[in-house]
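Have a look below at one chain only, the form predicted alone, in structure tokens format.
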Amino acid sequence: MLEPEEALSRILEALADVAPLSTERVSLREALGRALAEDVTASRALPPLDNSQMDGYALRASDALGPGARLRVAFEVFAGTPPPPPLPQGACCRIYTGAPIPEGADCVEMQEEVSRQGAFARFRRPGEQGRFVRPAGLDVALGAVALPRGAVVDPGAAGLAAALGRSELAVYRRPRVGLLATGDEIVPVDRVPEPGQIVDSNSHALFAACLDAGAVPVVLPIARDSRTSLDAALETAEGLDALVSTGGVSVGGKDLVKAALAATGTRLDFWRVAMKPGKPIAFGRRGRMAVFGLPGNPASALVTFELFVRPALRRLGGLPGRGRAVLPARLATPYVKPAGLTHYLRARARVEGGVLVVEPLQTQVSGHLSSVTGFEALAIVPKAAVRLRRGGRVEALLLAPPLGSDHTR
């Protein structure tokens, strides 16, 4: 069996020739959370003109060499107006935040440091060249790379692109992921299950997980435990970037997914990983499509998706890393396990005294649906560990911000 780290490394290496996916141009609103496929260069400077950082008065610093200088107020300048006329020698002008600096002025004094006396202004302190003046291009120079290729479009990037006049951006395509539930016992969510049947919950959980990973999920028809049904369902995956099946990858008499995948041309790389939950997980390639066979138990499916599928989908979409923080933490309760497998415990996470604390959920049974919600972290217990005391050191993969932080802002 592969160790989890080696399994992930092999998955990502196997995608090197197909990741990232092709590019497309989309609107700013559609680009959020996606990776840029090209540099965004500045076709204009930001700010476009020298402008005032304060409400106050613009002047030549040389006209106020000492405190108490008295200058005539020549005109007013507001934000959004055309460039004003040049500033007369020995004069100042009333100016407002964001307004263009008139030619000849090289200083702005905030209004709190100026007393107005009719048509004149008296300055309490000497002028200083460059004070409260934002030069053109101070933020982004003309022709500079404002957003580099590969950067993730966040709200700030969308605003910056808009300021540069870019209504569309070239980004990497979101991976399209087929979700295939397998099993004679599975029925759709809108059907009342008969005795011995269960509702397909995995497809809905993984649908949400795909969206969270930046992918486009496509729910495929449920496949029964027969080669005919599996072959027909797998044919519907043509043209997708990834396929994620649940169930049927273990060693039971009706675990037929591996054989069905092989018959469609899928080359499996591995099918077991030394971990709990989720040991029976398969990965391979079918042409350009990444293929994942996840266990059918709800917790196993979601944990293996988080550890292996999510990083792969991000790689296909041009996004960096797994998008999750892995941090040192301490266990809130003791934990005992046999050696040999790395355990991933669904856990609540909180901050106590500046230390990240993880508290495993009371149930870690992979088939319990109640154990796949309401946790913020996966506590990673190494394969060699057998007995961890309360306060024992582990690593935690954070899925959400920790609760109860004593650091408020």
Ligand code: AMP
Second form
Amino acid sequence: MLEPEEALSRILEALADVAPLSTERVSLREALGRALAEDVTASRALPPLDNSQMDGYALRASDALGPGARLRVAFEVFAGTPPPPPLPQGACCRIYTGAPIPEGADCVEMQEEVSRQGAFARFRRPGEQGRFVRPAGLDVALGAVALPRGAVVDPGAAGLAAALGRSELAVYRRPRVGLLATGDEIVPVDRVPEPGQIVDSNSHALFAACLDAGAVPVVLPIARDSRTSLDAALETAEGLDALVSTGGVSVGGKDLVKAALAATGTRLDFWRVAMKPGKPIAFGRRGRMAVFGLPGNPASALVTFELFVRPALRRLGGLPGRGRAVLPARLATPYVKPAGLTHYLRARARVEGGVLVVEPLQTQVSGHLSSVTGFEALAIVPKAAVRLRRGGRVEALLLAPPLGSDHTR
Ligand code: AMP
Ligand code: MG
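I've shown you the form predicted alone. Could you give me the structure of the form predicted together with this ligand?
Time for the whole complex; same chain goes first.
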């Protein structure tokens, strides 16, 4: 059986020839959260012109060598006006923040350091070349790479791209992911379950998880536990970038997903990982499509999605890593388990005295829907560990900010 880390490496290696997906040009809004597929080079300098950092007076520093220099105020320059005329010798000009520095001026003095006397300005201190002048290109030089390929378009990147006049960006395509629920007992959310039936909750949880991973979920028809039904449902996944099924991958008599996948030409790489929850989890490739067979229990499906599918979808979309922090933490309660499997415990996370503390939820039953929400972390208990004390060291994969780490929670 594969260790979880090894399983993830195998998945990412197996996607090397298809990830990242093709690129497309989209508007800044649509680019948000996606990875750039181009270097954004500056076709203009930022700032575009030398401009004033202060409200005050622009002058030649050499015209105010000592304190108390008195210069005629030749004109006024506001932000947003066309470039001003050159500054006459021995004169200064009134200038405001963001306004272009006239040719000849090399210094701005803030108004607090100047006394105005009619048409003249008196400078308390000597001028100094470059004072309060924001030179053109100091922020971003003309031709410089302002945003490198691979960078994630965050709000600031959208602003920077806009400042450079870019209303569209080339980004990697979002992966389109088919979500396939399987099981004779599974009915859609808008049907009242008959005795023995349960609602397909996985497709809804994984729909949200796909969006969170930057992917586009596509819900496929629910398949029954028969080859005919599974084969037909799998056909509908044709052309998608990834397929995520839930249920039917275990070793029960009706667990037919592996066989049905094989029949569609899916090459299964592995189908078991040494972890709890989620031991049965299959991965393979069908042509260019990444195929995941997740366990049916809701918590198992979500945890295995987090550990394996999310990083894979991010890789397809050109996004780096899993987009989560994995940090050292302390267990708030003791934990005992047999050796052999790595356990991923759904846990509250909080910061106490600067230490990250994780407190596993009371129930870790993977079929319980009450325990698939309301946790900030997965506490990772290594396979060899059998008895962890309160305060024992674990790693925590953070899904949300720990409680107490900001002032909003
Ligand atoms: P299986 O691996 O198919 O035996 O499924 C394991 C458990 O997960 C069973 O109790 C199923 O009823 C449940 N399950 C399977 N698919 C879903 C689903 N789409 N939504 C909610 N529960 C499911
Ligand atoms: Mg089933």
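Heads up, when I say rigid core I mean the largest set of C-alphas that superpose within 1.5 Å between the two forms. Positions refer to the first chain, counted from 1. Please read all numbers here as calculations on a predicted model, not as lab measurements.
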query	finding
Rigid core fit then Arg70 CA moved by 2 Å or more between these two forms	yes
